[in-house]
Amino acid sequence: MTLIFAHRGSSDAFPENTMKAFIEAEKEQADGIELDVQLTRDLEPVVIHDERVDRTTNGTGYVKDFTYKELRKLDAAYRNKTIVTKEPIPSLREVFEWLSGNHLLCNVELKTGKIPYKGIEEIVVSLIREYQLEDRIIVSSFNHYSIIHLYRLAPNIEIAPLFMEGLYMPWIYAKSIRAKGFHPHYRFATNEIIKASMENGIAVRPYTVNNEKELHRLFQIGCSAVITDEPAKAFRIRKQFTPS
């Protein structure tokens, strides 16, 4: 069965990368969540997509320049006019605490492409081990050096490289870095690539799949997983392809 990962939580209707979006994703029957991790000035891993807080909160500046306590004062629901209560930026610890009470999978994306957060891999591995989530976490990144470093620290935690463009025989590359899967942009996840990868034991989890036609295609060929902003829609479509 094709798994459904909620991209930054159920982010079509709720503020992305917030506990509200993650809790909603669970209610909408997602199999897992996808989230992004940056480091604060005092080295707390926090869940936010951009290097700066400007787009998603009422603050301004780089995540790396805030302490965790300062960051918590910001409102991550600021841009969402339907949410009246304040939503703080969650810490990765807070999300792992919540995951301990359910069975969801979690795709942790390390945002080390623009800012090389020193020690982020060690910090994330330590938290995964503390909450004993090794078998439920997939760590991905566009910075492949970052996930290879993490794999060397913890070979029992799954890694998956992210791709913005097509790659020739991506399953061979994935195997070469000891990844059990890869996350391509859905436009480059052709049926041929998906089938060949899965036949070679490599999972394919395309992002960010919101288009109904694309969801139909990926469920129809039994792709490993889809990463989507709209888990409820994906769940509804998947039911058409799952024997009752």
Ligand code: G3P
The other form holds:
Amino acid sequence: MTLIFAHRGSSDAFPENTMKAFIEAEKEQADGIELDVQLTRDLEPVVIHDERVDRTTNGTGYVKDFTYKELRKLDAAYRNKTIVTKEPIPSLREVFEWLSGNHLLCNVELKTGKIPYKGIEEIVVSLIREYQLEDRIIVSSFNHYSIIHLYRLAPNIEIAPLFMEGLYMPWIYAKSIRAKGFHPHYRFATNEIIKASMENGIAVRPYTVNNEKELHRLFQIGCSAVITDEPAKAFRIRKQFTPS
Ligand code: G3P
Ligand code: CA
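Switch from the form predicted on its own to the form predicted in complex with SN-glycerol-3-phosphate and print that structure.
Let us now look at the entire complex, which starts with that chain.
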């Protein structure tokens, strides 16, 4: 069965990368969540997509220049039309604490592409170990050096490279870095690539799939997973392909 990962939580309707969006994803029966991790000045891993807080909160500046205490004062629901109450930027610890009480999978994306947060891999590994989530976490990144470093620290934690482009035989590349899967932009997840990868034991989890036709195609072909902003819609479409 194709798994459904809620991209930044159920981010179509709820403020992305907040506990509200993650809790909603669980309600909408997603199999897992996807989230983005940056590091504060005092080295707390926090869940926010951009290097700066400007787009998603009422603050301004780089995450790396805030202490965690300072960052918590910002409102991550500020720009959302449906949420009127304040929502803080979650720490990764807070999300892991919540995951301890459910069975969801979690795709942790290390945002090390622009700012190479020194030590982020060690910090994230130790948190995964503390919460014993090794079997439920997939760590991905556009910065493949980052996930390879993480794999060397913790070979029992699954890694997955993210791609924006059409690599040739990506399953061979994935195998070469000891990844059990890869996360391509959905435009590059052709049926041929998905079939060949899965036949070679490599999972394919395309992002960010909100288009009904594309969801249909990926469920029909039995793709390993989809990463979507709209888990409820994906769940509804997937039902057509799974016997009740
Ligand atoms: O993990 C898939 C996707 O989240 C990668 O792109 O920019 O949404 O983090 P982005
Ligand atoms: Ca992401």
